[in-house]
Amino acid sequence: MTKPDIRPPICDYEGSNYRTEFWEGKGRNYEDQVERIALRRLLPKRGHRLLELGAGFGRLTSEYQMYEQVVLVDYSFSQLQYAQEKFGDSNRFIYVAADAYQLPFRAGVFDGATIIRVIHHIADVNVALRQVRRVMVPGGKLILEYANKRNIKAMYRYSRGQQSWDPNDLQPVEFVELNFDFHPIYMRQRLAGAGFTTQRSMPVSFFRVGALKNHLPSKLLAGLDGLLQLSGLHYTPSVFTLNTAVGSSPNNLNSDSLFVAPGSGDELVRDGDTLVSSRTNQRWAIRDGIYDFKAPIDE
């Protein structure tokens, strides 16, 4: 008898031209440009291995240097086909197509984490940190980037009546169907739930106008952007957090076997082009480089 699947919905990019329809020439630069501000801004010096979970396409995956290894985590495979074509394949890149409620990892391989513009899809946040914690080292760092909901247009619009939603409220808002935007208390309060504590909190793209972006230079707004990054108005549509792993929990940093079942953490074996539970004799494909942990082979 298989057994229900009880995660939340998931947004799924599969199959979609986010990267050509939404980034490339669609009139973001200034939103790519004070993002890697932020993250330039948040990074440590160095690192043993990311988790970029989220990762996308790779847009941002060139910022992540100073990591000796990268694990880009998306649950869209075309996705990360794209991300393949523009880093290759390597020991230092790793493309996984999973999903955040059930990361396939053991504990302890990552001591750094980004999560950036993929919270405001998660329906289950608690469950998702969880699992980012889990996987990572105590004192790994985690830079999150989460949408805003006590940004300035929407207390604007609330207090003229033309939205049915309090910005001030603690509570996400689901405003289309799996985007949510956060509170900054709820956000900090559900971290430290997971086992993070947040060291440092930046607002983002204070200048997200289309009359502005579209009547002055992208760089000139991404340099004034990160200017008043530094100011603690946390009042924009997107805020990036600095969180320290804490607690204690394995550390299994510098073990060359990454992964595990997805929910059961059963141990895994490689059998050509697949990887084998130990225990219950499953099998998750690896196809064209990529790891497929979206659904075992059989289902």
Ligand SMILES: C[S@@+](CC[C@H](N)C(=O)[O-])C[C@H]1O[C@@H](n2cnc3c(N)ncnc32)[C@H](O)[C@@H]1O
Given for the second form:
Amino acid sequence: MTKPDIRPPICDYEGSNYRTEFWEGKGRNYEDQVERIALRRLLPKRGHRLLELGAGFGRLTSEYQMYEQVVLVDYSFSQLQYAQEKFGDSNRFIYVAADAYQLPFRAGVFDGATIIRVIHHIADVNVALRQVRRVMVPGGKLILEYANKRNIKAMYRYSRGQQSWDPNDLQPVEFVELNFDFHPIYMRQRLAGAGFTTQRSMPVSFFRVGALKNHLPSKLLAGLDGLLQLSGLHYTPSVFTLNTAVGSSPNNLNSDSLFVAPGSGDELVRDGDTLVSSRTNQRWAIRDGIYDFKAPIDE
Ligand SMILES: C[S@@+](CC[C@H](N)C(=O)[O-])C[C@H]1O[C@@H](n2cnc3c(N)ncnc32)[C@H](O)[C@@H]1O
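Moving on from the form predicted alone, kindly provide the form predicted in complex with the ligand as a structure.
Expanding to the full complex; the earlier chain stays at the top.
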């Protein structure tokens, strides 16, 4: 009998035109620039292996050149195909279609992780953050970006009675299906519960307002934003945090085998273009250079 799938629902980007419909030519140069400024402030000088969780089409992957290897994980196979077109097949980039709630990695194989514009789609933050912690080594660095419910627009609208939910309430608000805004204290608590201590927290995207973006050069706004990121004024729609993995856990950074079966953690052996569980015989495909852990082959 197969176990019932009790994983939370996933915001599925399979086949979506996220790259062309949200980013390219869509007036979001400012957002892209300020996120890169924040990332550059928080990234380490050097690293071994980075987990880019919810990498999408690899918009930010070029920022991670200090890592020897970048493992791009996304639930959408088609987003990873875009990324693969851009970054190619080499041992430096590994593409993995998988679910954040069941990462198919051995414990302690990453010393870095980034989660940018992803956690707002995650219904069960505890499970996802624990998965990320499991696959990281103690001392590993996690850069997590989240959508902030205490942003100035939400505070203003609530004070005028134009919005029903309270930005000061600690619980996340699902403003559209599978789109959540989080309170900074809630996120810090979830990170601590998963085994991370937060070292830095930076407000980002102060000028995400159409009227300003339409009239002022994005470079100017991004420069000002870069200064304000250091202000500690956490009233922006986006917050970037730098966190360290704490507690004792395995260190497999130098292990040759990265993958285990999602969920069970069973050992896998390579058989042609598949990875096979030696215990259950379940198989996962490697399709055109992308490891596909969304479902076993025969399911
Ligand atoms: C808004 S995009 C962000 C992509 C990229 N990080 C960026 O900033 O351009 C969110 C991405 O998260 C992925 N995603 C959502 N839920 C996921 C889950 N449970 N497991 C893995 N990826 C997920 C989506 O497929 C999508 O590519």
